[in-house]
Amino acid sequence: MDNELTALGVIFTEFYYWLTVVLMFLIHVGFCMYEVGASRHKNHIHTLMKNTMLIPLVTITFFFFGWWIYFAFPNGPGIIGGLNSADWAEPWSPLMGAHLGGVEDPDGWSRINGVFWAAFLLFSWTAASIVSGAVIERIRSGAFWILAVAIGSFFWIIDAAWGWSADGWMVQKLGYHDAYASGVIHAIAGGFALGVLCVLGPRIGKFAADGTPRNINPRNPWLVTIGLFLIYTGFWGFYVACNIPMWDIQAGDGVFYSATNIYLAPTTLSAITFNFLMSLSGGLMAAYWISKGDAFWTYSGGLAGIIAASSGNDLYHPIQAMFIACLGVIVAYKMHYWVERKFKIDDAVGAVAVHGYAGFFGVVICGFMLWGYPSSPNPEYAHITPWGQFIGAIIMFGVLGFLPGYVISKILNAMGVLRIPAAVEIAGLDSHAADEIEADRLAVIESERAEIQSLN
């Protein structure tokens, strides 16, 4: 950096990437809490170590695959043509790691790369932890981590080159528009996450003989409102980690800064508070309104909400992001409730509905309100059309999200490693931690009670 101002703006950028990390951390947080608070006490443990060891195993083939996707595969590879060229996102490169950068970094990866490839990285664990809420109390460990690596650092991520990068395919053939990841997150882990639920079946006594669906109700209301506050709040920092704050917008033709959405396109960010809490306001009324009261889904229907809105938030008027959020509530609840009762799927938290069904009609939706206008600032990429975002919706949900995670959910059933035995589901999935820990506190009882009689 050859001057204050040029550092100045770097190292903003770095700065502001950085702090974004910081408050997505919370989403995890939150999604630990809403999990332990939904599932029975005989299976806290499990719930909470099957969430928390995605963080590392994600985290590492991140680092070594998930990054690179996404700057090598926007153009398919073999759609509109091959494999890019991203040597700074090679796990060997000397810019994945500590550099100061100078004449062999004239583009400051050395400064962003880190805090950049962090704030994506915290996408993964997002799109892995909204799978693990639904498969609660009956999937393997192992099954879920290999699940989790593979919509975490492969499978969402590739949806993320195609469609949430400047010049993906689907951005410039299809003028495929979502902002804040209503597909490119939401939609494809809400499918993946039906895919295996379709495999795993659901819980033992979910349904009655007869096929009618029974209540399994939230343990701890408590943690499941802390745990969703923590969650609005990450995802507060997920919106502002999802802009550039500080692009050149006309540096063909004059200068101009501005913060731009993913697409290099001009917002502010006061645009997406308006629109954030907006959406929120509607989601929570709606989910209030539909659910009477029920205080599980009223605090999901919040999520759901902003996730409705979450496609066009760059672009919508306040007005239009709240009712857009109470359609979105409206249509993820009653889906979740006729796809229970028809195909006896049981999403334990209503992840499917608050992130899939929401997040498919936050993009079809989209298509709809923002009809026209242009997907990317350049002219020769296609606008943004109902029929663009419906087929892209389809990829998001059905062929990168729903395909994967059943076909893979299929393979580890037929080796037998997807679900827990009967016997260990009844009796709880910590119930083996629980046996060892009380041998642990006999044997220290036992090593006391010897050493008082020796002293005796």
Second form
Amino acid sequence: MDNELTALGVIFTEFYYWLTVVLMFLIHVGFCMYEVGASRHKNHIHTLMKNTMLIPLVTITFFFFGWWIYFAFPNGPGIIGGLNSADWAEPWSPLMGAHLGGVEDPDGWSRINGVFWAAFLLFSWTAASIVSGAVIERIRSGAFWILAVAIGSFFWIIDAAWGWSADGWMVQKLGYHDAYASGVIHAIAGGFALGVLCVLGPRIGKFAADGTPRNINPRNPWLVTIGLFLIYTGFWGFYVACNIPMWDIQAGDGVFYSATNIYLAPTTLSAITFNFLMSLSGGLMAAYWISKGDAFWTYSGGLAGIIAASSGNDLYHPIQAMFIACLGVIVAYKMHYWVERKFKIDDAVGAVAVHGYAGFFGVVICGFMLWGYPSSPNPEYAHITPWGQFIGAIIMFGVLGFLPGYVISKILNAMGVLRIPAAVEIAGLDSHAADEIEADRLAVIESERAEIQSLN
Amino acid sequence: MSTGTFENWAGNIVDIGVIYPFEGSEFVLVIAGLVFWVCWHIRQMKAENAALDQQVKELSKEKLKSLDLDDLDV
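Return the form predicted together with the partner chain of this protein as a structure block, the form predicted alone having already been given.
Expanding to the full complex; the earlier chain stays at the top.
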């Protein structure tokens, strides 16, 4: 910070990530609106609080251990090496607080640590919130919040260390490429949600006695659609946060500054803006077509379209991104109803489909589209291949997503704290609060009547 | 008396690193934070279990039958 150019670079980067955090906050506003809109009146407050309280719980745990995991786990540990040293991310590090740099911070972490931490944290909230929507109207809040911490501050950040960092072992050995997190956030969260749903079971009335699924339609379509619009808006911040705004990408002599993806390979904001909008459009158009104009699926399809193209949206042509989005939406839609019928899975908001199946598809298709591309500026790392991406998708969706979700839910279920009692589910999770509100209302009316009597 | 490690901003700014008070207490703060987090979960789950048990007691078969499900399920 001892000359204007260095200071401009550092402060621009600091502001850049800060801005992405503000934008990404809208994802969570959107998720809250979406879930409340999709739930029935008798469960509104419970649904809202379940989603809201994951914010502080994931935040503090991401401070305590999530951030450190990202920098310490790129080698596994135990897959290609041991734990990496990451003293700036340890929760007791002076650099994890208000700090001006001084002489002990030559790498500049004091200026970037908080905003970079927050950008990753907002991804953590998103991962947990994806699971939240799938399990509405029958999960206990306490159980969900344990699951939220597990996916938000532990499992997703392990996958980020492995496959979404410049030197992660999946990048080095598999050539894994997932620039805007089709697998790293969406497939893992969708897989985790599916694992939870397998244990949690469907809502009462979701399936007829013969197993035929019934629709439990969104109570408030307006809230659902505005919520999804807000998620689209926040997604801009998500995309931009996946980049490093300014990096010298020139190998050897000379310098050439560019934006890069998380692997430090060059891209431009222009490229990802083309592809974000074209994949959103492809997703909306395919979803409208396949769902015959159903509003819920059309809006969800816009999201699924972006997710399906996200792995390679730093490099695709915009029209490629559009067609990949179309295909991803068709896969997600068909898979949702097939899994629902076949396995009696009640995914209340289609989260497993939109995030899990579209994300899995996005990682795999990227292996074919970008076959032979370098996964990293490091020439010794593996190139992108279909098999590397397929193994990566299995790791994201299955190994770090489905399995932990299933196992933790089994444990919570065995402890009797996973699902709410059937009587409360029928009466509604807000029934107790509703009784109290009604008692308060009657008491006030009683007082007013007494006041009228005294006036006479 | 000062809880910080510097007394003014007028010196060489490069000599200033940490600007939060009570530097050196970080490890204790982390332990306290972890305890607070775990206790929060335990207390919340106990309270939720008790509340649900109470609701189940109040929701007798007769009360469930008397519910207007047509209104509740919208």
